[in-house]
Each structure stands twice: as structure tokens, then as C-alpha cells.
Amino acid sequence: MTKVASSLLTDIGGCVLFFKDIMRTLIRKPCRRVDFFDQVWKVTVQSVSTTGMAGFFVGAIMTVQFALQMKEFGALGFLGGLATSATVREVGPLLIAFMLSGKVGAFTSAELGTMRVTEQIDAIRCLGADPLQEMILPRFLGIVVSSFFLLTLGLIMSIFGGMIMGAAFAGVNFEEYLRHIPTIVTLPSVLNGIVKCFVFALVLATICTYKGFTATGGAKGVGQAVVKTAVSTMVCIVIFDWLTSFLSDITVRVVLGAQ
């Protein structure tokens, strides 16, 4: 038990210090724009199909679940607004984070881990270049920026999925489904989703680059780094989801109390 706790604390401290080094590198020695846009393109292309399909079916599932409850109260006219609000606030950012952790996070960890065990990172350092600037920073920023594009795509597809399922399952036409979305999906809801997306992206980018960059032990070590990346990101995303929801609720109460 003590060994597990010690390993956990070591990983947390390592991630925090690694994130600090990335931010210091970003301020002092930013990466090249070409490398940054290349990583944004790669991350987006890798996950766009999976995210779009998952968003479509999540919207459909949310619509079915809300429709079952709202039929009893005769409030199906609000189906689109409530389903979309839930997706924007919680399901959308969480969906994007899980999609990225399963595909991009594992891939980035494996890629960097392979470079580490084959001494490519050491070779870059011997040539006088900074591995954080050349390899880590473009991938870190690429994951963070791409998450916003993927979030937008996932939310749009969830609305389409909800519209189709609302018409097929609950008999709500497209116009009625869309009518109450602007009234229920408020600016605080959108901001809450954006903040969650940004926090999840930072957590994912930090963990996957850290695990890959510090991998040791040859091919076996790379495999272990990928597994640890997947497990750690899933757990941390859930924890930070609770934390951001808790802080958001406190912020709303303070603002309403001040008014």
C-alpha cells in the first residue's frame, strides 16, 4: 500500500513539474508554427471520424432518455433544449476527452516512448536542441487546440443525432426540437463546457507527453507507459470533471448571491 501511494505521489509530482517545464519552454522558447499546425492537423484528422460518430449517437441517447421522462409531463417541446444543454455542459467535453485519451493520448505516449527507448530524444539533446521545444511542445499544444475543434464537431453532431431520434422516437419535428435550444442553452452553460474542455485537454496533454517522455525499459516499458497513460487520463478526467462542476456551482451561487 505504501509503495502504491509513493508511486502515485511520484507520478503526480512528476506531471506537475513536467507541466511547469512545458509552460516555461512555451514562454521562453516557443515551438515553430509549422510543427504546431502539423500536430493540430494530425490530432484532428485522427479523431474527427470517431468524435463525429460518437457525438451523433450520444445526442440520440440523451434525447431518448429525456423523452422517456418528459412524455409523462407533456413537455416534449423542451426536449431539444434540455438534451442539448446536458450535452454541452457535461457529455460533450467528457466525450471529447475520452475520445482523445483513447486514440491521441495513447498514440502520443507510444510515439514519444519509442523515441525515448531508441535514444532519439538523447540524440536531439546532443545536437544542441531542446526536446521539450522540438517534440513535446508542438504535441502538447496540438492536443489542446484540436480539442476545441473536436468539441464543436461533437456538439453539432449530437444536435443532429438528437433531432433525428426526437422525430423518430418522440414525434418531435426538427423545428420544435431546435426552438428551445437558445432559451435553455445559456451562456454560462456554454462557458462551463468550454472550461471543462480546456481543463481536460491540459490534463490529457500533460499526462500522455510525460508518460511517453519518461518511458524506460525498451518495448515493454513503452507498452506500460501506454497503459498507464490510458488509466491515468481516464481517472484524472473524471476527478477534474467533478472538480470543475463543483467550482462552477460555487461560482454561480456567488454571482447570484451578489446580485
Given for the second form:
Amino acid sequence: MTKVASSLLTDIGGCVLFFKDIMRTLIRKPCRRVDFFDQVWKVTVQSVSTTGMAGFFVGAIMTVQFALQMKEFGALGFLGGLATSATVREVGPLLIAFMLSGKVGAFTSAELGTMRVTEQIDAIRCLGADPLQEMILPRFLGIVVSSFFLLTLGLIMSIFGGMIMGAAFAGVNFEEYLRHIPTIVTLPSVLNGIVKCFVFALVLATICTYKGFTATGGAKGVGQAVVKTAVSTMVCIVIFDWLTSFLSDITVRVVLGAQ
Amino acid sequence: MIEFKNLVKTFGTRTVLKGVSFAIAQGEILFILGTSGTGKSVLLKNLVGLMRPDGGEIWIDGEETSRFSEDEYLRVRRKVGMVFQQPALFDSFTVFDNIAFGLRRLEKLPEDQIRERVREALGAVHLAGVEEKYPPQLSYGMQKRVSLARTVALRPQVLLFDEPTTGLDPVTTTAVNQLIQELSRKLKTTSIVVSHDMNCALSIADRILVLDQGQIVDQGTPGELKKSQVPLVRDFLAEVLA
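Output the form predicted in complex with its partner chain next; the form predicted on its own has already been displayed.
Following is the full complex, with the preceding chain placed first.
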């Protein structure tokens, strides 16, 4: 038990210090633009199909769940607004973070872990470059920036999914489905989703780069790093979801003076 | 001139280097022999700043470097080049870009000079014409030579080789060993070679140092080592005779 707690604290401390190092590198020695854009492109392309497809079905699922309840109250006209609001505030960012964790997080961790155990990261240092600047920062920023593109795509696809399911399952036509979205999906809701997406992306990018960068012990060590990345990011994303649900709501209300 | 003074390195509760002291003269080829896990590679990594010692000092050309910051170590890495146990080439870069990497980052040379230095380095390892290939398109032996070219291109005063012939067939092993000797003589560099290969050490080393359980158990010229009565050295020699 003590060993597990000690290992957990070491991991958390390591991640925090690693994040600090990344931020310091970002300020002092930013990475090359070409490396940054290359990573944004790779991450986006890697996840675009799965995020789009998952977004479509999440919208469809939310619509089915809300339709079952709202039909009883004769409030199907609000179906589109409520399903979209729930997706924007909660399900969308969470879903995209999980998608990125499974695809990009595992890939990044494995790639960096392999570079570590095959001494490529040591070679970078010996050749006069900073691995944080050359390898970590472009991947970190790539994940953070791409998550916004993927969030936008996921949300658009969820609206499509909801529209189609609303028409097929509840008999709500497209125009009616879209009518209440602008009134129910308010600016605080959108900001809430954006803040969550940003926080989840930071958590994911920090954990996957940290686990890959500190991998040891050959192929087995890389495998362990990938597994730890998947487990840690899932757990941390859920914890940070709980945390940001409170904090972002309070912040948005204070900033916008909303009730 | 490089000197290790009473170097200590510990990992957790295990002390890998227990007060190692030795010096290496300019232009010398020093072989460090020993069984696996005796701290040979750790010595090299401490020298180039990839690890920091827990005790003792490392002197390079009159400067104590073990407490250097990462930025200060850039000066050391201009003088000391390291060839790793694995080729450690960047798979997504061509051979040209792999060799040019250090020239762009460490030397910050203009592109025309980089092209010339890459051509020279590939010529030195007898591997001209592979500039546009990617590392996975080359054999393991060729990758090792590209790795050597990448280090040589920086024209270091000191070359560190971490088990340069591990995983190579006997023919390529001989070729790489000859290359180490040829480069050391031609470029007038100081070379430290970490190896298990006593046969090669006897044929090309100026001096051999034998490390066992974090301590130096014997050292001398190949001729002196042949007469050694230290059991570990006798074991290595017996393997050569066998």
C-alpha cells in the first residue's frame, strides 16, 4: 500500500515538474513552426474519422435518451437544444479526450518510449539539441491545438447524429430540432465545453509525453508506458472533469455575470 | 586530456561505480572491458553529461565538468562525440538529415558547408551514396556506420564508443573495429571504447582498462594485460584463445 502511494505521488510529482519544464521550454526555446504544424496535422488526421463517427453516434444516443423523457411531457420541440447543450457541456469534450487518449496518447507514448529505449533521445542531447524543444513541445502543442479542431468536428457531427435520430426516432423534423439550439446552448455552455476540452488536452498531452519520455527497460518498458498512459489519462480526465465542472461554471458565471 | 577522479554513481541502493579514477592522454585509444552491468556505459554517459555522478570529479582539458549546467555541457559535446550501443538514428529523417542534425543544431553551419561535411563523414565510414535513404532501408551494420558518421561529422576531439560491435556479424565487427582505429589515427582523436571484445582490444587499443563491479581491477597495454594474473582478465584471455 505504501509502495503504491509512493509510486503514485512520484508519478504526480514527475508529471507536474515535467509540465513546468515544457512551459519553460515553450517560453525560452519555442519549437520550430514546421514541427508544430506537422504534429497538428498528424494528430488531427489520425483521429478525425474516429472522432467524427463517435460524435455522430453520441449525438444520436443523447437524442434517443432525451426523447424518451421529453415525449412524456410533450416537450419534443426542445429536444435538439437540450441534447446539443448536454453534448457541448459534458459529453463532447469527454468523448474527444477519451478518443485522443486511446489513439494519440498511446501512439505518442509508444513513439517517445521507443526513442528513449533506443537511445535516440540521448543522441539528440549529444548532438546539441534539447529533446524537450525538439520532440516533446511539438507533440504537446499538437495534441492541445488538435483537440479544438476535433472538438468542433465532434460537436458538428453530434448535431447531425441528433438531427437524424430525432427525425427517425421521435418524428422531430430538422428545422424544429435546430430551432431551440441557439436559445438553450448559451455562451457559458460553449465556454464550459471549451475550458474542459483545453484542460483535458493539457492533461493528456502532459501524461503521454511524460510516460513516453521516462520509459525504461526495452520493449517491455515501452509497453508498460503505453498501458500506464491509457490508464492514467482516463482516470485523470474523469477527475479533472469533476473539478472543471465546478470551477469553469463558477468562473464563467463570475466573468459573464450570469445567474 | 580527460581525467576521472574517484567517480561514484549510484542507482537506488546499488552503487555501480565505486570510486573509479583514471586518465586518458590525447590521441590515445583506450578500451574499457568488463562484464555486463559493471558500469562501463555509465562511465561514458557521465563524461558526456547524459548522467551526473553522485561523487568524484570529471576533468576535460583543465575544466571540472561534472557540475556543469545543461547549457555549459554544449561546450563539452562540441569536443566529445558519442556513438551509442544502438544506431540511435532518427527513422523519419534521411541519412543526410541524420548526419546534418548535429551540424545544424550544435555547429549552426550554412547548408553548403553541411552538405560538404556530410559527404566527408560518409566517405570516412566508406558509405557514400546513401544520403537519400532512410535508416530502415539500411542494414544494421550500415546503420551503425551512419551513426559513426553522424558523430564524426562534428569533428570531435574525443570519440566515445559504447559497445560499437554489439549485434554485428564477425565480418562487420572487424570492419567497424578497423574503422575505429582508422578514424582515430586519421582524425587524431582520443577514443574511449567500451567493449566485451578482448580480441579487438588486444589488436587496436593503446591501453586496456578492466572494470569489475564498479572498480578498476587491472589496466595496462595489450602486452601487459596478456601477462595479467587477475582472474577476470584471464577469463577474457581464455575466451580469445578458445
